[in-house]
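We begin with a single chain expressed as structure tokens, specifically the form predicted on its own.
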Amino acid sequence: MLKPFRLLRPGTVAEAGEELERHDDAAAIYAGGAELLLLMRQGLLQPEYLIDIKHIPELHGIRRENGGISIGAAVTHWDLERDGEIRKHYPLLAEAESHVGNIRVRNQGTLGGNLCFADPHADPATPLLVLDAEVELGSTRGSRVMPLDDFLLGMYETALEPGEILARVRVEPLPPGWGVAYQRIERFFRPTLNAAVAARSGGNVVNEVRMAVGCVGPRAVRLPDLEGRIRGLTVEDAVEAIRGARELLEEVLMPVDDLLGSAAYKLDITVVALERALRTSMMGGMGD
């Protein structure tokens, strides 16, 4: 049962960031409350305010932005998994996000809730890095941008500071003649892994990759020098760094016991996971 809370309505990212700074820690932001109405539910957050953000106007829509795209933290999961656009030209994210939760879930729950929320079990994080998206915090001291890769920072962690939310999240599209590919493990609809991988194949060489793990540790982690170990080599040869990379993969994901896998287990799903997602965009993928 929810004990009583006062909601607040905001018109605009910098009146929600006033009564951010105004309640502090007594507050909590309502966007699409799948994760928070349940923690409330079991009484691990009793917040007195609610800052309802869903009426904010800047938070909502899907628009084309310098090459890119612009996506308003108060899109659901559903929106992005069914947008033209976006399964057009992004189909790494249309992938990941038609895994989200179920199909409730996918309607009421936010892009930016879920970044917010810091889930290390969730799905858009991981095609996110891959595609090099950043977001743009907003308060009342204006706004700032900063690459994914920086915004998360562990477990239910983020680098929002006192007063900030999440307003949107930008992606740049690849370059013409890369494949995706997107590997999903799962139990009781939460992912145990998943991986994303974006390739330009020369032949049969890798000529430029890119990779990220979610789920695995307490954070989604891109692989840079995974990604340099194996950019130039035949697909075959790739294939034998990655499984001689177990070492790297322990350090860089920092996998931890829970109850969708063991550290061990999720080690030796990782490597097969890029495996299968490296062959897959190497072949085009859900590439253009």
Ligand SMILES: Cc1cc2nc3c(=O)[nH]c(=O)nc-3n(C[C@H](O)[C@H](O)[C@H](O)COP(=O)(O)OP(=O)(O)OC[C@H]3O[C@@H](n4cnc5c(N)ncnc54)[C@H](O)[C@@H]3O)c2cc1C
The other form holds:
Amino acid sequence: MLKPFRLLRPGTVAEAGEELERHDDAAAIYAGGAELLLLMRQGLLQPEYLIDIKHIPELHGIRRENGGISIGAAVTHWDLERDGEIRKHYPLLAEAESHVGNIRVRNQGTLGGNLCFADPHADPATPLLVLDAEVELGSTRGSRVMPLDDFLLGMYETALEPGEILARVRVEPLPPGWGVAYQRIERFFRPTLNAAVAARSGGNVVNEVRMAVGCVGPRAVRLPDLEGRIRGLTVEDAVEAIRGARELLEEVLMPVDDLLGSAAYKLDITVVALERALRTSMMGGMGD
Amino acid sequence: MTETLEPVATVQTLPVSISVNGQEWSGEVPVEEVLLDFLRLRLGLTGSKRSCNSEVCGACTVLVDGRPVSACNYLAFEAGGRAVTTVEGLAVDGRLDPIQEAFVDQVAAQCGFCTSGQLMATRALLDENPTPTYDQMAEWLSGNICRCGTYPAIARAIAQVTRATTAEHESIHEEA
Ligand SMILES: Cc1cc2nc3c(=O)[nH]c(=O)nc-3n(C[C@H](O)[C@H](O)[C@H](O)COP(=O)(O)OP(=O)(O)OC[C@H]3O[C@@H](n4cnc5c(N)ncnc54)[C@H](O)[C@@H]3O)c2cc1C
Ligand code: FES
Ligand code: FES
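Could the form predicted together with the ligand be given as well, to go with the form predicted on its own?
What follows is the whole complex; the chain from before opens it.
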């Protein structure tokens, strides 16, 4: 049984921010509730007020915008994995979304809830880092935009300030000619580890590359240094470079032991997942 | 976030109208009531089961506007203005849904505790994709856990519904 609470249903981002300011720690933002209601049932959270943000039109819809796409924070995983535009132009995100939890979690859970909860064992953040996603945050003070990379601070920690909510996520498509691949290592419903790679091949050479890895440490991490090391190499040399980058990976991923695997195991598997994802993206990418 | 020592005294209720298996229910529900309690305790529809209570096992799977939800972790008021289908609503005029018939034919249940959830998830699958491959079935139903291990029989039942012949079904299995 859930402890009683009061439900608030703001109609705008500013109103939601106002409720958050008014009730402070006594209130929690409620989107799909896939995560929040579980925490409440376990007694880990006992908000007096749930601020239901699903009635805020600004948080809905997948819109084309300045050559990119803008996704409302309240859009569900279910809708994202099926969206024609996303499947066509952002297959890396569509693929990752189609692996979240199970069909019921995807139907109920939202992208915003996923990013704001900031569980290290999550799917969407990893591909979104490769796609250079930006997030738009809103409050009574207006809105601000920042790279997702700056939004994700650590385990269950984001750059959201008191009174602020995540409104939208913006992504630009990759230039034509890039291949993408998503690797998800799983034993249970959440990913043990994931890797997302986008690459533009010139014959056998890695002309351009972007890589990110999730679930290993406190947050998903983009790997600019490793990208720099393998740009311009042949696939085989790039794979060797990845295998030789254990120290670098350990430094930037900050692996931790957890229920899904030891730090050493996750580091080993990171190398495998990156190698596989690079090879697939160099061959034109997923979908084969 | 600080823990609240005193729970809110007032229980807030919301007026809702929910169509459950084609029948309209109207009344007040406490905002904290989950759909599974609404169905089992309020309406006496006990076909949907509670097992993990945490969106993992799928024993509580029901459809809201045709889409699968974990009734254990879904607030009842959210179903307001929507159509809920439970296992009790699958049969029409006393005739079993073809999925139910196939589950019987293929003995796709042992203890049966997971079965209503398996049936509802399968209904949602076939409504979206009437001819799933074995991989698609496995992926879709991966969130419906069967401790008795009836998965192969469930796959056979689904193949039966999609009117796959035995030969076609063999090939479905080989794809895996
Ligand atoms: C069984 C199970 C399996 C799962 N498996 C996976 C998986 O494999 N991969 C994966 O990535 N995730 C997984 N998840 C997590 C799931 O994706 C997220 O729980 C879901 O997306 C959360 O979204 P929600 O809308 O339900 O969030 P809620 O539960 O409503 O909210 C989650 C948190 O975020 C806050 N919040 C929500 N929206 C906003 C917003 N717009 N602005 C500010 N704060 C906000 C809430 O206050 C709360 O603290 C799983 C969850 C479950 C229960
Ligand atoms: S009881 Fe709801 S998913 Fe297990
Ligand atoms: S038949 Fe017993 S749990 Fe599935």
